[in-house]
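Take a look at this single chain, the form predicted on its own, given in structure tokens.
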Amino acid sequence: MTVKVKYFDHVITEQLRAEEAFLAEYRKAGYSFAKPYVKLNPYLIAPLTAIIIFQTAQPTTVAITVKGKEAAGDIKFQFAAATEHMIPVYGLYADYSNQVELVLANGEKSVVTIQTEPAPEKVKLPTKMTTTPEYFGDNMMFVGPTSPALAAAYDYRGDCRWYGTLNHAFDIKRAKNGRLLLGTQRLLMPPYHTTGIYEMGMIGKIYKEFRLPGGYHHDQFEMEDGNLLILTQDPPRGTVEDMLVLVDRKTGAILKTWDYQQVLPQNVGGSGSQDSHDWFHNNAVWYDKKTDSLTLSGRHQDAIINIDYDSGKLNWIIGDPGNWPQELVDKYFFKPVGKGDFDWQYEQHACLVCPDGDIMCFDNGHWRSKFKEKYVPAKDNFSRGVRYRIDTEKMEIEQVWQYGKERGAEFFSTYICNVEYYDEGHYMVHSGGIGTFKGETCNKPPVQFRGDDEKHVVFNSITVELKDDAVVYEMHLPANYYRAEKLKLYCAEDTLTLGRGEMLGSLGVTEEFLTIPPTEDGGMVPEKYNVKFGIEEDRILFKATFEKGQMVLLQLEGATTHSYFVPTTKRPFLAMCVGTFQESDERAVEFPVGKEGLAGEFKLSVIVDDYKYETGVTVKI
């Protein structure tokens, strides 16, 4: 058998080559304002973007209009005065002859036609869109997928005006510099923990990758000084999604760590989806400057907790106190007050702190009880956005607003989703994990249905905006999307900077397995194991197919031998917040070995049960 080996350049390297190529193409020909240079998808991963380049003799502003299919769909922006103009174009339609109008300060015009390719099937189109151009304007609703789909942005008509081709995971946020912060497509460990987050311009150019030894999941938050709070974990200790780090924006170095195992006991307060491996399941982080505290959503505790930023000390817990030790209930939990309706939140997502200190979240409502005998089935359940008012002196809580309960099962999502606070009375509620199986409302994440069952799953996500309790926007998409974020395509701070992006931080040294079993020589690795290697700039990817429970070690043999345990028994993740990394064959294994700490030439071999196999592959690090 010949083992397949493929060498992968990092997307940052690929984009540098692409940038150098289009700049060289521009410089070798005589382009002008009347006939400018145009490059569609200049950075390879955002097909509905382009760049227009030309020079003018005198400094001048440039106004751009990306023409809509009707006047209300026009997207306009003005660029500062310059003589060399690199004009990013956003908001093109797929499979369309797009008209882009450029106007100089003196009124001179040029119209450019940009023909785009059809969007792939994974760019889903809305099945329902209710809003007006007067309300929604040139905003776009961005969504990041958890079922087979692509990250995309939709205008007031439901037309897709931006999408990315990489398998971006989790949330999409705009940083203060105008760029997007979003998860990488590089899987670190199953089911969805990735190497870190990208800082990316809307044009698709990746300026930074922030890598973490424990990987990234769910959420990130930009601090006032630009440093980043990023959710992570320490995989060797056997638990996930129970740590937070502060990352230096310039270097990628970890400046501070919060470990929730030092905050809460692991064996109490569990939700219906908790297990010892994923005991907390942190899916959101929010820093509040007024109280210098961190608010964290723990799905598998049915709890929103607040801790002191400096000390990490627990301040309070929002959640149903059932199943919690009385000493914790007495000290940290709130008592409901007020004359209005009140419901606790269960397996919630996307907590945030309002300007007045109120707490909002998406209450998924999964199980809607701390006691198994009282679990509520999906068909009778509801999900909602909710706002709580808390008094930390009296330890009292009041429900002051909710939306979604009245919609019942049609709005029910067992997982993912978010809320946004725009202003008083102006909110967004995104129920992104809706699904039915054979016509019945799903009581587990729809992405968990595998094999033949997948054919019977119908995905949906519903995104709603409300002003003073009136629905001013509603979009339905036939897929599951982690969160929705309303953003404009153009942002003055998001300026195009030429040159190579940066790979910051570290994946760390991959944990080695020290007890090597006695083996027999098996010769070349059998074809049935389907062994493949991907050689990336900062790691080696081992891919293969094994039966559940087989003992597998990957070895790098050189001046010294490094051995790595490859898990073949997959944990039953009850959350599965992103399903886009799942293999169709459940025997498929993917295991990365970081290059940090390794140097020299290594022969790659594999131990499977009692045999050691050669692969014929040698790598130099």
Contents of the next structure:
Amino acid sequence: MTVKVKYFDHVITEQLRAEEAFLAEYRKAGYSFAKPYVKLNPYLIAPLTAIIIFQTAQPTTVAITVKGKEAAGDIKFQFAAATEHMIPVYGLYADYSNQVELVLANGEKSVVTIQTEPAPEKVKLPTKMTTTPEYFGDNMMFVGPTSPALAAAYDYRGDCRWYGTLNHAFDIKRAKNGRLLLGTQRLLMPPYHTTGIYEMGMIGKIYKEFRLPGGYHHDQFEMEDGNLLILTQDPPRGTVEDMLVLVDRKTGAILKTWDYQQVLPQNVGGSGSQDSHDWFHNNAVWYDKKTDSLTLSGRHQDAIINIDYDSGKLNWIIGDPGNWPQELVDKYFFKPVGKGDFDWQYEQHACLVCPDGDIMCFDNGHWRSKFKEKYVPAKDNFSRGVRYRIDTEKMEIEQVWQYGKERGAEFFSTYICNVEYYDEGHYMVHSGGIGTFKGETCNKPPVQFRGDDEKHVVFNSITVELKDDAVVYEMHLPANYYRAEKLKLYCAEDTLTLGRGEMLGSLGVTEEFLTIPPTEDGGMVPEKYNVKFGIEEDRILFKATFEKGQMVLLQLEGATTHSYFVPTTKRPFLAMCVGTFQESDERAVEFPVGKEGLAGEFKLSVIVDDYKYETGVTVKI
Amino acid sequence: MAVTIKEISGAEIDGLIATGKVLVDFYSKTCGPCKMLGFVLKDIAKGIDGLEIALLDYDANKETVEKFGVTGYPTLIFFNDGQEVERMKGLQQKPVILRMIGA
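Mind giving me the form predicted together with its partner chain, seeing as the form predicted on its own was just shown?
What follows is the entire complex, opening with the chain shown before.
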């Protein structure tokens, strides 16, 4: 048999080629304001964007109106005076003849028609949308999927006005330079840890990839100086989601590391989803300048912890003290006070620090107890957004606001979700992980159902905004979405810059296995293993199909030999926060080897149990 | 300088670990990392002495597994005179295990 090999350019390289091509096309013909050059989806991954290019003899401003299906749906923006105009177009509708109006400073007008393709089935449409254009304006609700769907943005009517075609995971945030910070689609290790973070313009152009040796998961936070806090881990030590790094925005270099194993014991205070591999499950980071501290959410200890930014020393823990050692309870935990309702948060997400120091989070409430015998089943449970007031002198805590408990199981998400603080009394609560299995509220993340069971899962996501406790926005989507983020499509700082994007940071040297088992020569690798290689600019991807429990090593043999242990035993992931990377065949294995530290020509071979097989594939690095 | 690796049953473990240094590998026949760890232990066994290395089948000795609080395989537990000194979960590389047993 012939082993399949496919060479993949990085999306940054593909986008550079696309950019050069559309610029060449523009330069070939005489385009003008009356008849401008138009390119739909210029950077290949955002099909509801376009670029309009033309010149004017004199510098002039350009006002753009992307016409809505009704007047309230118009999206307007004004660009600064120039003679060379590269106008990004955002907010097109799919499968629609879009009208885009351009007006120069002198009142001259041009209308461009842009016909778009239908959106794929993975762009989900709301099943319910309640708000008003007066409240929501030209904002869009961005959501990133954790079940089969695509990242998308919806207007006040529930119309999709932006979507991305890459499998972006986790949070979408806007940086101070107007660009989006979001997870890459490049899987580093199952179930959802990817290579790092993209910095991407709304038009879909990727300006930077920040790569990390331990990969990225869940959350990122932009510091005042632009440097990035990114959640990561050190995979060779056998645990995940228990490290944080500060990354230099210009170089991608890691400037500082926080290791929670130095802060917390790993075998105490476990939630119902804890195991030794994913003992903390850090799903959010927030830097607070006033206290120069980091607030971190650890789902698998039902704990929001606060550590000193400089020393990394533990300051406090918000959580039910059950199953924690008394000396830690006495030193770090809060005592509930106040006359109002109070509930601890369980398996929470998306902690944030309000301007007055209050702490908000999405309290998933999964299990809702520290003790197995008291676990609350999903059908009787609730999820909510909650705001706590803490007194770090007296170590007292008071619940000052919540939304969601009253909605019961219909608003219950075992996993993911977020809250946003906009202003006093003005919040978003996103319950994005709702699901039923055969009509019953799911007791585990709905994306964990596999095989035939998947057919009986119904996904839901409910995003609510409240002003003074009145619901002013509610959107239901038929999929699961990690977080929701309200953003405008146009942003003055998000200017289009031509040229190649940058791959920053490093994936590090892939850990080699030092012990090589004795083998017999097996000849060419059998077809049943379905071995394939993907050669990326910075990685070799090994894909194959093995039965559970087979022992597999990948070998690169050249002037030097490099061996890599390939896991085939699927770990029962207790927190499948993103299911979009899961293969339909549970035997499927994907293992990346970073090219860093390798040079020369290598023959690729595979050891499976007692045999060593040739693949017939040679790569030059 | 070498030691022999022996397969033990749950009934034998208490007697074995009571004195001296013993490294017990809780393994499963259905687990790739366990197979690989078996080769790592064989490699280690060639170059050490003063230590017993024992393999205990996780699936066939559930009572013992529970008694020792083992929650997954492979799990290595290093005992000295009956006392647990350290345990490691998952596949480990040779230098890590050598450090664990103080070799």
